[in-house]
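Given next, in structure tokens, is a single chain: the form predicted alone.
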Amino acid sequence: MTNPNQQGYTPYHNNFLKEVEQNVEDGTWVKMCMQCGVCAGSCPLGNAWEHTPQKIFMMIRAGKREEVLKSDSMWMCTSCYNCIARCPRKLPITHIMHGLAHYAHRLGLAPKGQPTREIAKLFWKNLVKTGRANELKFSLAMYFKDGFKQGIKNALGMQKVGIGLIKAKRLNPMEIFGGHKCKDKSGFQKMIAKAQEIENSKKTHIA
């Protein structure tokens, strides 16, 4: 048995579970996981996860804060909802995964260069300007995110797909000049500003 008076001994305190419960969407459900592994077996990207959902939940309960928040696991979720549909306890696993990813991003701990995270940031930047996604500009941003030279290669490589989308009227070349906008752009921008204000207050609370 470990001697508490032994030099270098650190008492076990798991405050991370409480932190997740207070700051992550549906985080209060984490302690309900019974480690059956159905979520991992149901996930189409199960073999690509660094840590499967039930392992993430176990790590949270074990207080492994840095390992969880710096992991790219939460960013692998594609929102297929197979895990929620098949979970014996109906845990909102998808919501928790996205909540953890968002919380890690807020804290500045999310892994840099993680592909799905970069896509999410590009999509948000595209959407927030007008309240509507501009598919053409988003596609171009994706092609050129690694530089002009690589962007040209990416665009040429997707040339046939792009032409096919234009012919099927699923992509409008005129969107380069602006594209669709929400009816109340001013109201949308105010809503985003208020959401950012709330987000900033959360960061201050965390600090």
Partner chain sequence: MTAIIATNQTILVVGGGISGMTAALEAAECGKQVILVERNSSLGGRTALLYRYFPKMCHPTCGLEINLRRLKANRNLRILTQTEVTSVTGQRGDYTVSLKISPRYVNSNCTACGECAKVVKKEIPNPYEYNLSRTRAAYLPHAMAYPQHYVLDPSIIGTPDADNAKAACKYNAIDLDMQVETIELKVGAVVWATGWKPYEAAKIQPYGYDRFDNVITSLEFERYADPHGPTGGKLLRPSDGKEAKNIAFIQCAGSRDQNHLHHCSRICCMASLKQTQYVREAYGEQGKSTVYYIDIRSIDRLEDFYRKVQQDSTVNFVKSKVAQIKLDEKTGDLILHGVDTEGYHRYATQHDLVVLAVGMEPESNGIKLPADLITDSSGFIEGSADLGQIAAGAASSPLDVNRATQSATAAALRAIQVVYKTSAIEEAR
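On a predicted model such as this, the values are computed, not experimentally measured, just so you know. Residue numbers count along the first chain shown, from 1. Rigid core here is just the name for the largest C-alpha set that superposes within 1.5 Å across the two forms. First, how it differs from the form predicted in complex with the partner chain.
In the core-superposed comparison between these two forms, the C-alpha atom of Q196 has shifted by at least 2 angstroms.
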Contents of the next structure:
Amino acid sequence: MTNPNQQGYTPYHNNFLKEVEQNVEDGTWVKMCMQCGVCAGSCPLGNAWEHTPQKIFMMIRAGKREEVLKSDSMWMCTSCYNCIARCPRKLPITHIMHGLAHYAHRLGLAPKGQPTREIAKLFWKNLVKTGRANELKFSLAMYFKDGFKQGIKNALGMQKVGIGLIKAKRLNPMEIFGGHKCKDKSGFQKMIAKAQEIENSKKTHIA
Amino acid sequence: MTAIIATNQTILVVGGGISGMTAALEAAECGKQVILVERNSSLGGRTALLYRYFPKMCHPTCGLEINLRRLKANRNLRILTQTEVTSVTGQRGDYTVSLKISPRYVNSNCTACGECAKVVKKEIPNPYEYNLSRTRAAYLPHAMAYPQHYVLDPSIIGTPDADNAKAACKYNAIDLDMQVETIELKVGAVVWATGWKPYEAAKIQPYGYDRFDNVITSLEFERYADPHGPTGGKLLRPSDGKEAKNIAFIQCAGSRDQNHLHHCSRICCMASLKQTQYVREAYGEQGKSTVYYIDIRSIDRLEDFYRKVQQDSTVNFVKSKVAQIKLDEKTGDLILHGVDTEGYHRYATQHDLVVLAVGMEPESNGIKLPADLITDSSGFIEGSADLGQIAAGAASSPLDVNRATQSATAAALRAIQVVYKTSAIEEAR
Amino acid sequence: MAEMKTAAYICSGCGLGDQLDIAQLSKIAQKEGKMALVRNHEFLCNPEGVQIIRDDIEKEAVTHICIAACSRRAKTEAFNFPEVAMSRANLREGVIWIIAQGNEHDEVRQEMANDYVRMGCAEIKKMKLPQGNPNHANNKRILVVGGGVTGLTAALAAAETGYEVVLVEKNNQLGGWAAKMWKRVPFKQPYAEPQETGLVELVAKVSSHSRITVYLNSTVAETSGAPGRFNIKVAQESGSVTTEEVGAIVQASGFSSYDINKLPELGGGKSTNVVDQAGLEALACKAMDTPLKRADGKEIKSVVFIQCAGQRNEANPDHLPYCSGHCCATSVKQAMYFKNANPDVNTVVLYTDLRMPGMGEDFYRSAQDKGVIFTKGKASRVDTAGDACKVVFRDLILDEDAVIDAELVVLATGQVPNAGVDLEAWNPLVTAAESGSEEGKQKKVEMQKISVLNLNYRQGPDVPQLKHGFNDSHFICFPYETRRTGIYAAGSVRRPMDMLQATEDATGAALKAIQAVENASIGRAAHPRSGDLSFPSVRLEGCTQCKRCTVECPFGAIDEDEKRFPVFNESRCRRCGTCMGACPVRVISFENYSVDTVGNQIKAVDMPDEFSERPRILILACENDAYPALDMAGLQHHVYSAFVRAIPVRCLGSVNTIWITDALNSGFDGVMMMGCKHGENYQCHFVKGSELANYRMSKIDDTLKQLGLETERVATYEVAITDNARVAKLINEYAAKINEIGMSPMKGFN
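Could you output the structure for the form predicted in complex with the partner chain, given that the previous block was the form predicted alone?
Time for the whole complex; same chain goes first.
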């Protein structure tokens, strides 16, 4: 078999499953799936998934490393927890999906431009700067993520909603000039750095 | 009532379903003294409420008839209905059991002539039809009921209905003064054949058993298919009485599920395969059955039956645990949502009726059992450590009828061994 | 027995007195029935009524009673007089409950009741109180054939109940397949780990038990006799033959593993790197919880289990169509051998349906937790060329073709029963051999070599096989309903099964064997007519040696002597009466059930003349299903024709055609025969009874033509016990048909 997906991997051997178990949050649950598919059917965004959770678990067991990590499927999860509530094997599917997405992101394998991933990145950037989320800046960043022209279009399209929010005092236009910060910004950033360090020490980079 | 003679050579069998009857008869036909107690007013248990058995599509009442004949012919056997075991003390070879006998308000004079039922006005949900229909409050449990005596529902005692019933009986068979009786017996061994009960379907929230009329259990479906059942054998759906021709069978409804029953109930695959043939029997090529499953567990030669059903053009199989059922308000139909995991095909399929293949739970769950009885993590009875109390049939494990009778026959021998050894020890003294 | 004194008791309760002229019934019993005593009672089944009967038996020396009241299925506790012969005239379920209310029906209702009283009186006069088989035999020892887990369990179970056991094992040690296992699938909580087989202890218990005699290296060279008096020739490898007398037999001859050489496409027989489950147990026994090694000594780092290998496959006639039941759990257990010794071993189970019912689900989860990978897929090929096998399969979940490398492949093959000679194949050889064919004789000798029991029965040397070569019972409710009384197949020879089920089965079979010896010792019938003390007797001087009884007996109870006369082995008999139905010269009868007991009833019916517009239809109904259905039709007040007269028969197989011709000759306008379903899913409790009846009736058309009668005048029906409403409909339709074709021209000739 010359599937590049599986280079260095023997199909249906443990390698990738073990990698997932070691590196992905709740990855040790992947082996417990019995392929009933209730998760796949329960997902409100199911239609948008290329691979359903149960299929992803099977792909992991089949050693399809690249195909899984490059997939945008697990990025579709909105944490509704339907699947967890219904899984007859009690797999924490939501967590595993986020874990896989996170792991793919860390490895740089996550799909470029995948909206959920972009949002997550922007949100993170927005948040760590001041220790508080700046909604206005976050919204604008979202509008303009695909370039200036598209940004203007997006902004005009959302005009009504924006004005409504301002009128209802749910959005402060002044936030554009810096906005709120948390009390101890450098302390907060130190905390984040430390968390990152712990996280990195926990998970070894395999690929 | 006549005095019951029991000794440490007597075997007590608890439960008068197919397993209990089998255990009692097999032991009695070996020459042992047996007392069979049944909580309900007739023997037969759950099997008496089934339309057909897999894989032969034969009728459970056929075996019941033979067992009843064996029982009528056997003098080693005493039957107590409406009787529950309230306590078992002592040990192997020397038990004292307390029995609580609830009043039937009808004595053995009853000839089953039916005159009482004609004058009683009150109707109650029929417990022998899973409450799907109503019956007069003076009733014969079913056509094969044994003992063949009527029952008065306790709710009419003290009302004119009861007095009228009494007046209508020419045989002095109605005794409105019957009270709860408690008796104590000595027995040598106890066989627990308390059977099973269906898992409470409403607990499986996404399937909406409590919200949608047209979601029913596999046991209810048996009653619908039975010509003696509430619909006279027509597969009519509850919401509007329309003929249900496009029927979904959902496997593992409660079974193999850490949120519900963690065990596999064994029989449900075969039961649904059997029920697809009820649909065929009713509608021929016009009927349609879809079985949603995880694994089809048609073990040993039951595989032949599975193969036959697979070849049936009216039956489809979808490897999928159905995720959710939604109601189509206009038609009363149900839309099943899920994913066929063989290759990933998403579906939203409309059906007239949904049958949940509900799992088996030990009937003894929720009942106080003697402290020395060992049960497993699902509540199935393993027996007592000293082997003086033995489990038989579906009380011991989720079993089909064939295996339950096998288990009951084995249990009968184990009970005989207990009393044999007791007598051998006594002789040695 | 004392001289016959008859009595009839006519009940007027349950509305009988309101709807029937009881005085007329009494008169009929007296005048026509010629009953010595006739009594009426308004409530015969109450203690007072019963006492009257009891007093008559004790004080009046009544020996034969006819109770004209409700159905023979009702009030059995009250009407329980084992010391006398008894008939029941069914006036309630059979008359007043099935005839429409109202005065306009009084006449036909009374006619019907009159006839039932006549019939009850006629029957009782031909009945005798069964005395039990005088040839009963008292040997209570039990033979167990096979020393695997089933045989050991059965032997110990019987011995621990106080019965002596003879155990015959063909190998040089006890234990069978189980002895070759490293561990077993758990049968108790927690269902998480493989468990000790416990076999060493079991073998030790059996070997040292004072009531068990063990023959190793031995086979059963001949079995003759009947329950309570089997004579067994035990042939030892040394050549010596010992004779053992036993009362019953448990056949626990087990299974052979399906030959993996028949699976070359899956690498079977092509490489030592492909083994079956037994092969894997051998490797595990060697490894003893250390990492498993292949035959070539290499430590196994990757293994694939292929489920259903050569099983569940009907398309390939060489393969087994059934599922062997245990293999999923066995593979899961074996996968754990690998994972427990080294969690890094790549362990894949390829399945199509994972079948681990009950608590097996916990065991399945435990394996997953250990990292065993389960894949729903179908293997098409195993390449064994390299050091690692390549398993080529269709992944059914991912919907693609895939290949797995595995240093060892385990094929989960099935169980093939060691059931001995297939009688379906045997009987043609017997016929050929008897007609002098040398080839037939030779083939017969050859075939007999695989026999397990070497029964010297007329119908062949082993227990009949049901399906796929297993010695199984056909009944759901009665798994031990064997077709050879006193011989019980148990374990994997009966049905594919795992160790737990085999243990249950062995214990159950031991009970049935015990029951068989106890029944035989008092000359009592086994299930389904358990307790019946009647037995078939034959008037040999009338016998024409036609052999129909010996061939048709569903239980192989009848042998032939040198002169080809039938030899009845009463304790093998199940009292169905098939022989009685088969006998063209009517020399076979039971004390309480005979050509005469029924024939006399038929003749007792009062026959209105041709112009009366009141036809008479005889119903012969199987007592197991059709008669209860008629009864329940009554209970539910389904109205049917008052022109029928129903007689319960033990089995439709017991119906002798003389009854039909007698009925037609005496002016009956039609005969309805109601029996159980026959064919593949037969429901006849005597296996072939209803089928035989159907066959015999297919031949009756000629007789009808000879008599100048329409063929519709005899009809057979399959009636199930649930057919309460249907049976009424069938009767009414048939009555309409008789009305259409007109009254029988035979009336008035009798």
